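One chain comes next, on its own, written as structure tokens: the form predicted alone.
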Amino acid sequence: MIVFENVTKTYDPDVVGLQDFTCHIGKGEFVFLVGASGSGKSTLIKLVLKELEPTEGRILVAGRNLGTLPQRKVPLLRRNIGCVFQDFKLLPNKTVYENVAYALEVVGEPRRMIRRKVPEILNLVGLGEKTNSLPHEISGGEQQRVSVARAFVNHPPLLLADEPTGNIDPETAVGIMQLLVRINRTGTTVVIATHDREMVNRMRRRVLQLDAGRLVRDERRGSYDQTPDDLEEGV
């Protein structure tokens, strides 16, 4: 689903976002990106979305070489990638239903399909009774569920989440992560950038750890707390 080959991203003046990064993420995987602030997690996500261009190296998403992808085809790329962010990015003057429907409207989905798909996805995320609520009328956890619903309503093959539990309480965060697991089980590849140490350790999925733009660990069923030294010692 995602291939990075010797990718370096340098910001002016000489600030490294990623350094000689190579990694393959297969279809249907569930992967955590971990590392300190500034380690390169957000840079990686922006490169996948083609919001940034690499300084060196090659990136493929679903078999498409982003380096040769014409600018006119970038919107089509992004339509096939669901995105969930820490700050929800909901439209404040639109209802829960309208926020999710908007993701379908912008890709030209017929109205009859919108009327069918939106209630289905809102029921999936547990918000079937909140369709007419405005974002400020629901909790932070519910707002994040709307964000997840909007990202998944098109059933994209890839879903990226940047700190999806950063602004919600731990108990609610568990529910959001369980929801992302359910989405992953439908076949969608899920990549989550997070500082949530407890959640990563609890779930024991693949962990990619970044440090100063470099990949320092790629561990199947890994934890946030393991270090490269631990792995070498067999801990």
Second form
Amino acid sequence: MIVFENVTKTYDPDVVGLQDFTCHIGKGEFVFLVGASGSGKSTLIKLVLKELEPTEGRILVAGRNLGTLPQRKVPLLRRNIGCVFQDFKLLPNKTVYENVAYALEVVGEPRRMIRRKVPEILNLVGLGEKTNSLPHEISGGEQQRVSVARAFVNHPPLLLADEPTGNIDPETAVGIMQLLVRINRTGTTVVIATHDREMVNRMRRRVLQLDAGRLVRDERRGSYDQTPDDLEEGV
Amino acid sequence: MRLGFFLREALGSLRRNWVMTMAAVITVFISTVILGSVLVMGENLDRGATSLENRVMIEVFIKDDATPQEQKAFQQKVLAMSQVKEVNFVSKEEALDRFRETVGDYITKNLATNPLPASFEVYVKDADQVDAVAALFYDEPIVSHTPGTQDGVQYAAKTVRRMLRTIDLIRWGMWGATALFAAAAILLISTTVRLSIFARRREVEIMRLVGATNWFIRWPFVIEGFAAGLIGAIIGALSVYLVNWAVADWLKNSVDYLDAYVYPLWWQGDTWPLGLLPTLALLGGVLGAAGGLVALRRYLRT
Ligand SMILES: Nc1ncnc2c1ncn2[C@@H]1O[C@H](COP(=O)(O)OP(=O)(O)O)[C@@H](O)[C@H]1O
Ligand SMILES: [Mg+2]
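For comparison with the form predicted alone, provide the form predicted in complex with its partner chain.
Everything in the complex follows now, all chains and molecules, and the chain you saw is the first one.
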């Protein structure tokens, strides 16, 4: 699904975002991206969305080389990637319903289908009652669920989440994480950048750890921190 | 294109961002009032100049003893001149009638004979040619000069030409001012739109992340700009028309010799003038839409 080959991203004055990063994320995987603040997690996600261009190296998403993907095709790429962010990124003047519907309007979905799909997905994330609320009228956890609903309403093959639980309380965070797991079960590849230690430790999924832009660990059933256990396992 | 969706988006955000909407409407309003005033004043000056030029007339006084054949021949000859537009014959009787109209019966009643000569009124096509045309008449045998003078040929060239030159000057000055104001208006409009889009750049960023194409993002903004421009321009056109009409009305009732032209509000069926409302509304709409496009440009750069 995602292939990084020796990717380096440096910001203007020699600030390293990502350094010689190579990895392969397969279809249907569920991957945690961990590392201290500033280690390059967001940079990686922005590269996949072609919000940034790598300084060096090659990135493939769903078999397509982003380096040769023309700018006018970028919207198409993004329609196939659902995105969830720490700050939710909801359109502030649109209701919950309209925010989710926007992702469908963008792809030219017929009105009839929009009317069917939006309530369906809102029920799935447990927001059936709040369809006509504005983002500022609902809690952070609820806003994040709207954002998950918007990311998934198109059933994209890939879903990226950048610190999705960073701004919400731990209990609500569990709910969000469960949603992401359910989405993953439908076959969607899910990549989550996080520094929520407890969550990562509880889930025991594949963990990629970054440090100053470098990949320092890639474990199949990893925890947040590198433990002696893992070393013994020799992964 | 999903017209319904874009229209709803545009109207919704016009309502939500009503302060910005007001600013844009007022900006376009001011711009169209300036432009509309220039149109109205320009048209009035044009018409004033034309009517002045039409009044550039050479009076050629005829000897009393000229025969009708001689008069006829002269008239034909003048009419054949390429610079001449029109020739009217004013007989001695008509001249006396006119004189009576201006000074009253009192003087003319006591005249034994009609002392006024017959004349030709010669209108030239181009006011600049009066001197040249008049010069052709001085030596005509039919023309009646007081001995020792050339007073048989008369025209008010100097005054008229000075007025025409003044009108030309005003007209140039006006176009200069218009260019200046137009530049100011464009600056004002683009600033307004840029402000409004700056406030919404986060929205634009989110739309892009969700996979909206540039045109999907642009259309609502373009429609918004167009609508705001249209509203401002319509109010502007109506205001200019009302003021134009009021001034013309006042002139008609208070100053006899000055008539102002009321620029039509709507298209009259001929090609010119186009009418204030269609001209300005189109301009305002296009200006608003263009403002939206231009201001969005930097946020849609990839
Ligand atoms: N737009 C930017 N301009 C310059 N430096 C940046 C920019 N974005 C991120 N960086 C730098 O790149 C490094 C990696 O940042 P980031 O990918 O945001 O890390 P993380 O998401 O893991 O906290 C940091 O040192 C950060 O300061
Ligand atoms: Mg980050």
